[in-house]
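A single chain comes next, written as structure tokens; it is the form predicted on its own.
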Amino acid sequence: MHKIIVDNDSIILQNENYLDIEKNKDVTLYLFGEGKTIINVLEDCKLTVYHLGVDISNDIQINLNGKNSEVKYYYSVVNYQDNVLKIVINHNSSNTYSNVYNHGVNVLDKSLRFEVSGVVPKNILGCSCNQENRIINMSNGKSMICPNLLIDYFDVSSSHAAYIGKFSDDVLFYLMSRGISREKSYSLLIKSFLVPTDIDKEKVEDFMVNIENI
């Protein structure tokens, strides 16, 4: 079960696992915890999800039912066992937004996966549809990502991206010849690496307590 907080001025309505978000708003929400969830954007809206967690598995669809109905998506996840990412954008309307961010550190030897598709159906115009996928390894886990764009119109921008590895080894280097613990410095990556810089620390002060004590 998900744990949800909300910001600014917004009706939603949650039946478990599935919320709706009323058109002509600007709604952003904080996401916690695992399971499978349905979100409806409709026409005008625009929604920003920051979902954070620790060894969390989940199964994420939003359908974006309204023209100009944008949602940017931030995902990150410390893992230790073995967890799944599935998320699903529809893009059910013309001239729909989406930009999702899914960052994982995987602690231990354990399996992380994402699988993310973008879904573009035909006659849908003048979409957007993009996605960055990374997971750091800090020991020998064992990491997958699976990006799909299934793109059945022309009329369409999309771009995906992953990427599966460490920590540079120059940043890292950087940071401790200016005097930074290593212990520091891979505290420091972690949280730019995890945290975005627009959040507001305040809503997720358990996830970075989680994110020093790696």
Given for the second form:
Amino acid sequence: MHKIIVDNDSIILQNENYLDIEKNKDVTLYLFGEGKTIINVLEDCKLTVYHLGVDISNDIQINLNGKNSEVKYYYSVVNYQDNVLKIVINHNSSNTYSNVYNHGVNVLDKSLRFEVSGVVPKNILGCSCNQENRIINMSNGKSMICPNLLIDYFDVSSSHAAYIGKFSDDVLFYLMSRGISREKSYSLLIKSFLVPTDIDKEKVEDFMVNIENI
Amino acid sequence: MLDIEDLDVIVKEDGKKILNKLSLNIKAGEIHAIMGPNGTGKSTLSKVILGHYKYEVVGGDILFNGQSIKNLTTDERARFGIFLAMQDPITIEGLNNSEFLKTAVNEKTKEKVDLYSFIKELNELLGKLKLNQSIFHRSLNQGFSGGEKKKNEVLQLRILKPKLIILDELDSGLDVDSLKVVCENINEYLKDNTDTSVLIITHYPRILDYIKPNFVHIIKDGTIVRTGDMSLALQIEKDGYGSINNIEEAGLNA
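Having seen the form predicted on its own, could you give me the form predicted together with the partner chain?
Everything in the complex follows now, all chains and molecules, and the chain you saw is the first one.
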């Protein structure tokens, strides 16, 4: 699938996907499903992506090709089988900005792997390249996070955070101390973990139903 | 209301004894304050009453309205009507404050909340607590000031309408004006619910100027070593905990 994005859109990914974001656009994309996807972001674009799904594997490349382009990528997955997310952010122009938030709930005993790379080559100035990866294990699943920051220039601010584990017992105690059952507390925590606060919930109703059913 | 009998509690992780044959009886409508220096088991007691996961009751019992609650889960105890206003309320990113409150009410009443009356009640309470309406739409306690967190605890208290209120270091992180506001709100609730009891955990008597206790207890080494009235708190304010001489010998003298 080749598509030029000129406005907010919802897209169901197929095997191979090429998305070009027009210049000077502020765009919000809702992506569903899985596949190999390349997103090219041109000058002065601000791209926000909400990519959600159940049992999905993805291979995503985001090219920040134009100056002052920005991407915020929210990836939320509910995992029952073996799945992998590979995501690479290439800062190909100066003054580009990336924030990637990958959240997964690994429900059963299968594997979930996040391989996340931010790349800033030499002589690319004034970039900000950040990633946050978290996986909650509900059972004894094998979860792995491989965060890579491949920074080849000095004028860059960059950060990463990675967490694999369960929900905090203190958080659970707080919710239950208000009379909320353990099951409902987990449901609230999973929802708050997987559904970004600014998302348009009407656009992700199916995903919300899937969360309720965990 | 609440009867704690010879309670022995250990920390699960290392087996350290943290409450030692502690007994406390709170009748309906009474206000009790527990005071003591750091590390004597005050906050632990508040958490143990609600079945905190870190602690294990190895002796004695906790009765609420005549029924043992020591084997109940935390949510079951809370639904019985016990509310703990925490010293440092938890932050949960992404969990909308109003959704959290609505869920808590739903779970307690087992009925779907009537949205109109729920929002009306919340709005009234926001005004009384001098809280901005935006607090509904923010993530639970995220980015809240110390005062907002404590007011949010009192907001939850008033919405959930407990029979036993435990205030753990309510005054920590509160300025004088905010402390006055939250205490006025609790007093108003108590005026409307005269059979509700309160257990105040505190280092300092300041909060007791606003919420007047019937009994003041001093805790040391995990057990209550002296019980008195407000004059005991004032003595501690004046002379410190060191002024309580021979407290082991004094025992319970209420």
